[in-house]
Amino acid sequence: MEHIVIIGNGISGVTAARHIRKLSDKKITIISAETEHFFSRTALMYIYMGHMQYEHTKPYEDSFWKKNRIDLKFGLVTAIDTEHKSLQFENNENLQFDKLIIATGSISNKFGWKGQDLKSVIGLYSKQDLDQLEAIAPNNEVCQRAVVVGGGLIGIELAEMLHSRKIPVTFLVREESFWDVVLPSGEAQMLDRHIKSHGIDLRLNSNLGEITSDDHGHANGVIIAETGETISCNLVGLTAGVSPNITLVKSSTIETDRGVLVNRYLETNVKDVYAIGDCAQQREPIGNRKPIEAVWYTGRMMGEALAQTICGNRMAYNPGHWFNSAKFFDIEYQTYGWVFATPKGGNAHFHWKHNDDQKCITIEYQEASNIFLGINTFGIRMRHEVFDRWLTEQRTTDYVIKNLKEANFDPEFYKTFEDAIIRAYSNQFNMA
């Protein structure tokens, strides 16, 4: 019986396993050195905030795996021998495979800062990171201040988590505004104000210089590069993005760049070896997408596509229109299609913000044709399937604005500012 071995039990690896099982009777083994069972990584913050327990983050009962004949192996793979189709483990055990799926996910970035490997310096990606955070920052008596370094989605999550336990947080963001490499300035500046309104000590244009240590090897402060200011703290969170976790792969015959290099079918340069999820890097990026996509739903889609290929129906990874969502304290964010921080050549932005400074939209469109290319929404929940359809149909921005009510999750709620959006758009474009 053909043996499919999957390294990594995150969303990509587990989706691949589930779909291979639906389609075949192949022997399947999932290996992880992080946790015994699959859990929802996006829910880690809610465990710390007391909204749920670890058990609640497991989408499947522990009995699910045996019932579906998916073997789970808890252990650390230290070498991949592609010639003999064998994996070596830390305890010197070996495991043979017929086909191998690498789904090893990401690791938190470190940029060679002095003190980055001290105790009480953590990332926020793994279950182990969460356990460490719980030990270092159980309350504001043990952890009197935390410093979070890096203004992206993980940084804002960690700031919110610590804030939920009333631990004072200094948030170092090297850009002029929070996440302004991704968001247009109007949105980024609105989020700056929102973050500060929650009592977070947001420091913009501020780089980490070094992390200082006490006599026991624990971080006890940071020095800001630009000013030399020292901020005392008991915890440093390094949240300046993530990178593919490919240390294991680099010593094998499998080709890597920043990630494990794959084609559109998620195949590596080695026959019967594949890579999916955060650790995979497309040799040829798809449309405007980045070659590496550390996003939950793309990992799931890769797992589904690869399962088809492995079961004899060769299928390319085709993620469709870009979308994503997040939450910044009280403000929900959704994006559909492409809205860049600065419009691409030949494109322009329409931006509208509500007076309450917690709701806004930005639309990117082609200036010559008025074709709608994408929308960011903050504080207004929209329907994915509607925007997906409009992007496919290449609707004009005039059409989207006139029909925005159709895309809104809560039409009654939307009515309260629909007129304001249409009025602002009409004023900008003299739309009848």
Partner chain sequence: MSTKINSSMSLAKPDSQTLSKTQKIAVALGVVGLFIMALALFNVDFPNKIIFLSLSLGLITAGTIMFSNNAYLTKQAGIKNDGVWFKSIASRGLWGWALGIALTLFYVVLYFKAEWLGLAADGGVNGGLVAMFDPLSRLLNGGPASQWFVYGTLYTVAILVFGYKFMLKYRHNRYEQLRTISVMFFQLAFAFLIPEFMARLNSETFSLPYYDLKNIWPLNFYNFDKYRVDSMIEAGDIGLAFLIFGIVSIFVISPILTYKYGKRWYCSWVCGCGGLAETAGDPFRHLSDKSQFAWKVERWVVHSVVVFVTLMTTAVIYSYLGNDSSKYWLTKDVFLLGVAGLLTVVFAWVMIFKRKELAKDAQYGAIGYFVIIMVLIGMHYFSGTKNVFLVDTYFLKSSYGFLIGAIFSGVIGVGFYPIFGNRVWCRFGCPMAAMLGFQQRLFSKFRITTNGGQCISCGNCSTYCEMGIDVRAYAQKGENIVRSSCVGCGICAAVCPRGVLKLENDSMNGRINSNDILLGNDVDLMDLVNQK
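Positions refer to the first chain, counted from 1. In this text, all values refer to a predicted model and were calculated from it rather than measured experimentally. The term rigid core refers to the maximal set of C-alpha atoms that superpose within 1.5 Å between the two forms. Compared with the form predicted together with the partner chain:
- Once the cores line up, the CA of E412 ends up 2 angstroms or more apart between these two forms.
The form predicted together with the partner chain, contrasted with the form predicted on its own above:
Coming up is the bare chain, nothing alongside it.
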């Protein structure tokens, strides 16, 4: 029986395993050095905030794996021998595979800051990171201030987490506005105000200079590069993005760049070795997507596609229209299609913001043809299925605005804003 070995029990590896099981009788082993069972990484924040316990973050009951004949192995792989199709573990055990799927995920970025490896300096990616956070910052007496470095999705999560335990947070953001490399300025600025309204000490245009240390090797302060100001703190969160976790792969014959290089079939340069999820890097980028996509659902989709290939139906990874979502404190965000921070050449933005400063949308469209390219929506839930269809049908922005009600996904009885949006759109474009 063919033995499929998967390194990494995150969403990518687990999805691949589940679909391989649906399609075949192959022997499947999932290896992880992080946790014994699959859990939802995106829910780590809720454990610290007391919304959930670790048990709740597991999408499948522990009995699921045995029932579906998916073997779980807890251990750290230290070497991949592609020639003999063998993995070596930290404890010198070996494991033979017929096909290998690398799904090792990411590690937090560190950009060579002075003090980045001190104690009490953490990223926020793994279960171990969370355990460390719990130890360093159990409450606001032990941790009297925390500094979070990096204005992205993980940074704001960490800020919200610490805030939930009433730990004062200084949030260093390199850019002019929070996440404005991705978000148009109207949205980014709205989020700046929202972040501040929760009492977060948001420092824009601020780079980390260095992290200072006490006598025991613990971080005790942060120096801001621009001003030289020292902020004393008991915890430094480094959340300036993630990059592929491929130290293990680098010592093998498998080709890497920033990530494990794969073709559209998620195959590496070595036969029978594949890579999916955060750690994979596309040799040829797909549409506007980045070659490395560290997103929950892309990992899942790669797993879905690769299972077909492994089970004899060779299939390219061919994702549909881009979408994503997040939540910034109390403001939910969804995006469908492509909206860039500044419109791409030939494109323009339509922006509407409610005066409660909690809701807004931005639509990117082709100026000449009025074709709708994408929408960012804050504080209003929208229907994925409807936007996916409209993008496929290449609808005009006029059409999208006129039919926006169809896409509303807010709970029943919620106030709706389509009429206000239509009015704003009509005013801007002098429509009747």
